[in-house]
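Shown next as structure tokens: one chain only, the form predicted alone.
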Amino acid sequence: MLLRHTTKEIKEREGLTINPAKTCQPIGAMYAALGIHGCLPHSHGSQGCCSYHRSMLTRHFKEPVMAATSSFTEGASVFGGQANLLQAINNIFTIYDPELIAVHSTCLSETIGDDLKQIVTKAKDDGKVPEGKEVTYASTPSFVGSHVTGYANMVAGMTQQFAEKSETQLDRTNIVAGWMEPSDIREIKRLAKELAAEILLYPDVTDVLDTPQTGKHDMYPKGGVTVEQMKTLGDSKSTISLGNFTAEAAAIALEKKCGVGFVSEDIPVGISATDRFLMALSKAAGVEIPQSITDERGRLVDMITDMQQYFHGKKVAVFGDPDWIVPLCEFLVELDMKPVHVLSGTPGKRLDKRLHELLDMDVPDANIKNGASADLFLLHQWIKNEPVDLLIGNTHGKFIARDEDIPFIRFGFPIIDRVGHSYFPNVGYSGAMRIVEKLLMAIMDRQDRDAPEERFELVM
């Protein structure tokens, strides 16, 4: 394999990317429209772009995922698209009737200069939008960030459009969802529940991109957040965000523009990061932290103490999104793991800082990079030079594994060559217990492997 070639003499490189660790802006602004209901992404650029990003979350959900495109041709490429989109919002509301049009940018439109909030009013003021019909947008040049920011800008985007303040307060707590699985979304509101919160969470994908199979196909599925819910996010009396990536801008948009004051917590993964959300959802809410939580995160601990001498010393390697990678390496440590090699692909200081933060007292020598030149390559010619015990990242770090003889967890965005992360949290006490049950597996299948046969036990 071309994997193979890697080399382990570590060279600055600023101006090459190999095998990057991240996908594009207009992938993240996608995803989070599908999580408003009847909404339909638009892609504001040529039919690959639109082609490539449906095929990829199509890929990771195994599930359709409609969207539709401005279809840029040399024309528009020169001279702009403001005659393409016009021309596909009017279609669209013609033919395919959505709620909402979420409209993002692309490299091609963004590099040509179309400014979208100038297109949708105009599109607005000639009537192509029907009355009780919305069109939302987002910058999301594919030429700086990643999809995690492209998700970013598109829920904040959105935020600062539908959010209005009347003069009634709701005893309602906003959650911020940054970019989870639907998995991950139901056991954030089933916690809600637990505590008998009063919560509204936005974007929701849970029966968008987790449908169950009723034989015919819905080009707008039953689930998302309503517009007319969004309408309401100032009238809460706080809002909780969930991944300082992905969901704070929300937050800080909706603070500005409302009042509403908010909260900044990572994605609830592991013991330590649940215990902040619950606290911060509890305090919020004003309700207590029930006993049937409590009982989850004491069966979450007696696992863990159960089998901690298979986790410690255990060194990882770890890659993926700045607010998945940020929790899990915080649990990994709680766990006695060690992550000695940390990437993401996505720009942004404050990862560095959280992550020095964490692991500084405990793994000392870690590996720690973020943004462009943080690939792939970079990551195995680490392994390379220290080799580990366990590669936890997405699809495509199978490579790595396969060529330096590494167990690997699937985790984070995209997994196209494995199922169940739609439908099996990571989140909460109960997706900590999953997370510990697959790197157990993961471990111990390696042991039972490697064992001679004198030492290939039936009891571990």
Contents of the next structure:
Amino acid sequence: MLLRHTTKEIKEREGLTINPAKTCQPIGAMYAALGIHGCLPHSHGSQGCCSYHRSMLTRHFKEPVMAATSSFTEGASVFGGQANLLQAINNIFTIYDPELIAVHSTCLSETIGDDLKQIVTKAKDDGKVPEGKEVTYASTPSFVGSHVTGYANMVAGMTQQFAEKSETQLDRTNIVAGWMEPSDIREIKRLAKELAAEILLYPDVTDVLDTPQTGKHDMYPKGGVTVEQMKTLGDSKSTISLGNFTAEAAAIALEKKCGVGFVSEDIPVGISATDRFLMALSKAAGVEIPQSITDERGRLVDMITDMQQYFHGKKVAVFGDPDWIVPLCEFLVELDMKPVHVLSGTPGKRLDKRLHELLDMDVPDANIKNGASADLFLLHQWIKNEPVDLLIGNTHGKFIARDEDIPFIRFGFPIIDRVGHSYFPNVGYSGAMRIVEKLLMAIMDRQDRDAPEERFELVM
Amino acid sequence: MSVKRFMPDASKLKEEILEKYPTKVAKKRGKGIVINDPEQPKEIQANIRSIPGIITQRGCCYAGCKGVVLGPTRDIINIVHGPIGCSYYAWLTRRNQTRPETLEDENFITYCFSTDMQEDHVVFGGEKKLAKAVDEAYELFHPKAIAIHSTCPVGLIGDDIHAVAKKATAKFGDCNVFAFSCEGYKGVSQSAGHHIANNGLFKHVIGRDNTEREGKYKINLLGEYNIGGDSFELERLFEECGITLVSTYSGNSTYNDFENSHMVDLNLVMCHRSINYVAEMMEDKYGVPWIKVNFIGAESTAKSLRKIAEYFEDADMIQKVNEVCERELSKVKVSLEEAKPKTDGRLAMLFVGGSRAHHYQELFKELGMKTVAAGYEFAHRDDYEGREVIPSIKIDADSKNIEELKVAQDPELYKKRLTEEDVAEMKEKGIEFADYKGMMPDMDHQTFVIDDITHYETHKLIEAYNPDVFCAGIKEKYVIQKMGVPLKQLHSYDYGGPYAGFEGAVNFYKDISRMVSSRAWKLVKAPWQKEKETTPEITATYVA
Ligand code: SF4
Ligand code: SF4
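Output the form predicted together with its partner chain next; the form predicted alone has already been displayed.
All chains and molecules follow, beginning with the one already shown.
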């Protein structure tokens, strides 16, 4: 047994988190920054944080993840990190020549109280930022929220610092991408194209974290939204943010600064969330949803009606990030499945509320929990008390899945033991078809494995 | 096949690299880039702080303490006191394998423990939260030992983790709780964390159990972390040769073995950088001598085993070792013959860790490959130039706060294992104690030795040499592969291994010959792109 010390009996814990279902803010900030063209993320703290964040993102994407660090030593942590950051900015522009440096703080620089705004202003005043180049920043202390919060803070920070409003109004809709895979963003852009909707989507990690093998390493791959483009955000008609937890903050910042109104939608996972997104986009852009998309939807529904018997009543445990597990649970309920345990390490009252709204009717006894005490140790204990047919979550779930012999579907961040997530989307109707296929594979493979010989089916 | 390769002029290349840097940076980096002379190792600048913004490979002190040294022991509960990330990232990512003897044995390796500090704790202090966490860990799991590790913010807010540990130890009675102030900003790299971990183990664990265990010839293996099962292979060899392994620091290891580890006859040091402090302190306090060994490479493994047998001067063991080596080497030879046509004459670069960039050169040598550039991520000058330079190393402000434990001879347990004459006699036989000659003497003339290499330097080296294999870690993996050069991870072994011992050598030969001859690299250019090519591309070198 891999988790042999996990007991069935649940005791309240106040001090100890065991097997977390979240990680820290800066990794999200680093990820978001990579969606800006020519950007080098910079971690303002000791070098361990930067090393860990780069490593984890690299394991997840199997792609280069470049970032620099202020390399604090004991001196810097006593006297403040200003000198380190100024030096870093100078070195980075001289040696690595990015268009933009996106600085995020760490627990250490937050605890010291370094003021990023003041240091970045000083760097500009001292002439350390070359003509036409930019430095942006976000405060991302990990003792607040989670990696999800860090993503939101970075996107909101950049929006706040770059967005401008000019005289010309553009017939264009902004889409703030919540934390998604490159594959998902590609799919959203494809859908917008099908609708003939003019959009500006950011941050955009396509062609940054899914680059082709060419025999050449581009430190700044061709993808990513440019700072120039971001400066025009204020000229769009309206904004759609995808993800309450990771994208909405930026939409709010943009509304405040440039008066661009927004609607907050879920990341389009499953049928209903995709329906809502498409309707919102159609409305915002003033375009019709074409027959081709309605057909896509129809194919998905057909697949579900064909295979409905395999979903019905199956108990599922789900863990992950709020913006993903909310629409996923909605979809699972639409499939007649029962999410009986739903957990996120990311804290949020809003998450609790949404999940209760979705589940209270159909799964009244569901275990729902988020925040500091919602960890995978607890999830495992829930499963021991009420077993499930399926576990859905990031790679860390594989230990529970193996010990309890539960079929396991990888979903969310990080996935560090399989590939595919960055290439094949989970969003939109085609993404939902992929989810359906995965669910069926897991359920039916298990049925095949466990069936007595006389009931081993040829046709299913 | 032997490939004739173009070699750039090393001094010119060094100049070219430094040109790009701002003057101050160039001056500093220049001292960390050395063109090698094996007869007379030149001074290299090492163990100094990385320059902000430079893109270093290095991690932090905490990573060296919790991640490297304490992490791999299965029955110690490691509680990380700090916000969630630091503990999360060090959760199972180093691949230290462990194999509990029974289903009932404790194994916490798969668990991640954190106090998950919140804003309140940063503002008002986190000691109470930590004490609660320790209590809860004890109540839930009843472990023999709990280690507390502090991360960056903890040092600043001033939580006294050692007081919490002391109190808890007294309260529990049957659980040893001890703490490590290994905040990430201490020192300049993982290295400070190794030192802090060594000190803590020596203060709180080693020497608590003085029973004489069974076994005629007892050893510890220090600085071996059982990545990919390396220790399992070495355990197999020791057992067959009649050598009793008491503890491995730290891989497939247990707390009780550590407690008893000062009772051995001899310490073997694999990774000198991360564990030499324990070796020295055990010698000073208990009189256990240590020798440097290397079980990476088939020949080195045989040499190291023979060294141990020679040390014990036991005819049976010598015979056994010879038999084992002969048998294993003949198996290894078959694999080597298979691999060599693909690997012979090819070029390797190794930039990793604090010992592997040296040890793995042996395996490349066996494969007929030349190491043209190498360096460590967090080593000290002695790991490059040899231990004789230690007295001349200046301790700078960043390292001087890392405690140097003063260790006196134990009045009861100190036992001198060797007389002066023994030492002299052993030296004749080629066994030197407390000695490590470093990487430089083993590298060729005009090769590059670079400490704490930056991304920019890596890029320039690859451009200039177009090596066939590059060895580094996960952060470098796909960067370098995007350049068309296969990268072997020498922290995680790319989820393969073991690479130690004889079986490890065979695995490594197979992996490297696969990597340098994989068909995938020939697919990089689409046929319509190839037609347009006028100059030969990087991929052309992979034609086996
Ligand atoms: S110190 Fe904070 S930012 Fe750095 S790894 Fe730990 S939790 Fe993350
Ligand atoms: S906060 Fe400090 S201890 Fe934690 S990963 Fe960062 S540098 Fe290391």
